[in-house]
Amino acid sequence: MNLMQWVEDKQMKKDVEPFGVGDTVKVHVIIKEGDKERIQIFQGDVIAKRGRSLSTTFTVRKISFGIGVEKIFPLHSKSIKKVEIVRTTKVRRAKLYYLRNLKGKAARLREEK
């Protein structure tokens, strides 16, 4: 094991669940405000994930208020408490961003049996 990969592995963490692209998951992101810190969630479908081991991000989108957003979370990043996993979908895409052009009931994902 060279060093590259001992630095890698101290700072990835362990205990993330495994989830694929179309999951609809819930992201506990820590937000600093002054020195306060507080959780925020942020709830949508994962549209891609990309990268390898400690570089590895993942999309999620969600609609608010009809309007889509988009964020790109690090996995391994300390600004997230944790990844919850709320539903998986069956997809036969490695990215969904023709998401981006539908809307309401077409924007629905199969949810897997």
Contents of the next structure:
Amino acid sequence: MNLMQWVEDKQMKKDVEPFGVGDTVKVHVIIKEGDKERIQIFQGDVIAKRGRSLSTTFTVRKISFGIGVEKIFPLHSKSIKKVEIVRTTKVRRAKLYYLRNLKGKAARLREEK
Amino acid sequence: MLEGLIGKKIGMTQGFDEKGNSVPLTVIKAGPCTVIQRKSKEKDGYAALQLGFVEEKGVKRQRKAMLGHFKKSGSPLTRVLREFRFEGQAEVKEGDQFFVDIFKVGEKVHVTGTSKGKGFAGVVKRHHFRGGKASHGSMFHRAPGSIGASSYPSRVVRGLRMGGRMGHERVTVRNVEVFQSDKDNNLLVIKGAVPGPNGGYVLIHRA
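Switching from the form predicted on its own: structure of the form predicted in complex with the partner chain?
Full complex below, order starting with the chain above.
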């Protein structure tokens, strides 16, 4: 199995800032248009993290013009430049899927002290 | 140039391409392969190289007849021997070794292995028959249905698809891309799946 580990380690990012469920993050996504590259930022709350090592993905939810939008990002993908933590909140669940049923004030997360 | 190598399937994982899309990957321990015998057109009727797959855990015992065969080439014992067609016998000698670097990253290869045995499989799994409805009073689920007419021809036509042993047969996946190769660890990482269980032996050919 150590050979599998070797293949995976080679592709994994080593400088990932650890973030958790409930954190508000800015995801820097590299977007290629023709031969030009630019960075788009997707800001929202991390509502889920799954998988392990190379196959880790996380789900970011934000309210865009009154409509809830969720994106699932592979953590170690080359198209994710970096993940910046804006704030951390106190949550008591590993998956915050209940936020999908809440709106406005009820859907806020309380900041960690 | 040599056409192929013998390898061992290690397992599957995923990786990312240049665009950042995730791709399925299979890790194969390929080579080193030692030339055990050179077959020539004059002597054997066809030109080929017989290769032995050198594994970390060597082989201590072999049948007496095989011992003589290995002795002739002067190379250590191996468990697996396979032949690859090869012209230009003059360039190689018995005992020469080939490594993963005969394949380049991005090159297309064919991978041959023995598929996982599925046991006695029904007609739906084995031949992709559609089967019947599961519910709403249906009494026809996964049965094969009619296998022919009655008094004429009074027999079942040959080769009719029915249930039976499935898998454990030689399967080749064609034109799979080499994603990564590493000579130090003798690793070949291939895009997509490869037949057989982890630890199964595979042949990697040039496409």
